[in-house]
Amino acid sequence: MWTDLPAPVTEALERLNAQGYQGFLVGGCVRDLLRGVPPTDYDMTTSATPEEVKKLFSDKNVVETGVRHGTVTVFSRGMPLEITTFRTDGSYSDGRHPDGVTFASTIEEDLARRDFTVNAMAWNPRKGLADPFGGREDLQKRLIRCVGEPSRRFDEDALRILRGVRFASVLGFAIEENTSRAIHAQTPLLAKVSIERISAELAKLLCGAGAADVLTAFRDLVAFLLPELPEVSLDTRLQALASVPREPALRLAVLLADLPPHEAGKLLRRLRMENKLSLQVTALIREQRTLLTCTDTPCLLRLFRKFPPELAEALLTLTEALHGTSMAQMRGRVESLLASSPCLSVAQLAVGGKELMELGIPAGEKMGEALQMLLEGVTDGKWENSREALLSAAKSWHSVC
């Protein structure tokens, strides 16, 4: 796994080790290696100083993404290599960032600062795996585990409760003892965390192939940042998660399901969901319901017609997984449909404006009332989507508008 590191890896830790300073690969790269699943990024920590990191690359374009806490970022080939100095972190004064570093010269100090024993191991091509803290065997045991006393960890940066439970969902890991307890006890500290952080765990959280287990062990948590949820069924839609695919949109409509579409929207704002993931999960929350009682093809066209199509699967697995009722007949009515190309929208009627105009129908509000007319009247089956049936809709109603 070490021989197919990506050649500008390998190169800058050749260049700081050629030069006598220590260079090392570390945290969720080594992490990813071990599993033997290829790294999203690569973090290095050396001995050298951020000054002695800019000049050893300065034939690299370097960017001072983090100085102050020594951390460089050199781009070799247009890949972003962060290197951050060894160092021991000071007093977290906001329970969030330190108030300063100090530069350590060995990666054993380094590695002490950081939060789960699965994170804090590195590999240098010389001397191998740096490993003081178990990583490796808790990798094998598939457990999340503080690097020292968790509630001192806990304290110093109050997101590592969050993205503690985020790595067991993600990871399918369980978390070791003292660690649960920690995250249990100190759930509340979650308060100094802004919402945009909490958010960004959250969605990476519920997509996690372990999220109806792992939340619905930590269920304190999912209430203290979710206090809109309905306690009386709460377990019940955490379970539920693990029914559909690991998409957000899905999992959030999911754990939203009980409260009204407007209440789900409110919540999301507050969280500071991206909007256009906003308006799919309170839409598939609203329409599922619509859904269950569709008894026939203008229902569904109608349904369809304030619906994006393309949310169909996700709305028929979604209504599925809410009342564990089975959609077979209803899947392949939907699937039947919409792969008869409907019309489902003003641009796909047979006439647009221009025909309408002709006719005397004036373009602004008027026109606008006649293409949702005729729309709604082949929703509905009143006439077919045809040129000649659309023009003699469009005159009759005109003739008495």
Contents of the next structure:
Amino acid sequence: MWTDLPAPVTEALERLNAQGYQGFLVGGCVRDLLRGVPPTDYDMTTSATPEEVKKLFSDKNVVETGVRHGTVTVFSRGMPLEITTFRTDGSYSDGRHPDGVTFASTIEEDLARRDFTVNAMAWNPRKGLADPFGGREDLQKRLIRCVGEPSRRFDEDALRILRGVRFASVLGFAIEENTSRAIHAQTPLLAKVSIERISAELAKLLCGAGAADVLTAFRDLVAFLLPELPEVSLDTRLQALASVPREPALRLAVLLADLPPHEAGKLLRRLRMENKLSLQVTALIREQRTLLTCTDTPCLLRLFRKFPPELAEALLTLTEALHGTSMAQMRGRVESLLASSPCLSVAQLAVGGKELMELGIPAGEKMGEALQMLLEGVTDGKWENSREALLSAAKSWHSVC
Ligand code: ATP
Ligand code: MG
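Structure of the form predicted together with adenosine-5'-triphosphate (ATP), please, following the form predicted alone?
Below is the whole assembly, all chains and molecules, this chain first.
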């Protein structure tokens, strides 16, 4: 576990420790290494000041990512290493950010400012594991537990409330009793956290392996963050999260399925979710029932004229999860229909605006109407998607319009 660290990581630790400083791996990477999961990034903490770190790594590309907070990023053979000076955070008067940062002299002080015991461990090759709060034991017990007194830690920084629930969901851990009690009691402090931070945490939380159970246990937090959701169906929706894959569009569609599509869109805009994701979620919600009643090919073609075919599988999965009906047969039909490259957009018609203009149809709104009419005729089976058939249909349409 500690033997196959990437070379830039061991070299940086060695360089710090050889110069008389202390240097440790810390936080998420130590937690993940102990769980046997490859870390996403390697953060380090050191007794060296940011100036000393910059000098020590002056042969490398060093970026001052947060010198005020004691952080510099060293790029070693392309690998970014965030190196932060040991610190304590002092007081927090806004419930979100420390008023000031004080550099500390021991690893223990630095670990004490961290949020959860499983995130408050550090390691280096000389000293081994520094684990003053029992993080390793909590990792074995699969528990999220605050470092120190939970209610004080959440008063200091309310984002920790949501981070705790997110780690429980993503890691599939339970939340220790005192920490859990404080989360329930202090949920309203989340009003101090920016909507961007809330959305980022919520997106990760919803896609966690344990999302259904964790969010059911903290339904008060869900109701606080998303008061738009109807309360009567909340438990059912939260449990249904487990029956769809861990993808943001599907998980959000399940959660928001009881809202009218435009209300869901409004909520996603309030959360500042990416536009593409919002469009996918609202399209899924709008069409969640369509496949239950589509019995013929023209009906499916009408659906895919306005619904992105690349979301077909997601729609089948969502329909199954929300309405408890097997879509096995429908899945086969949809797959073979889409594999036959049907004509689903005006761009795929065998005639274009230029040819219709030659028939006397003016460019602009009228042309849009004509193309739409031709497309609908093709998908409804009234005529074929061939030049002759379309020109003749356009001619008779133009003569009566
Ligand atoms: P992830 O896998 O999501 O990156 P992580 O544990 O690395 O998990 P980060 O947000 O990258 O989480 O933070 C790195 C470390 O900094 C955490 O492990 C924790 O020790 C500490 N930390 C981060 N945010 C806070 C906070 N709000 N309060 C206290 N400590 C925090
Ligand atoms: Mg991290």
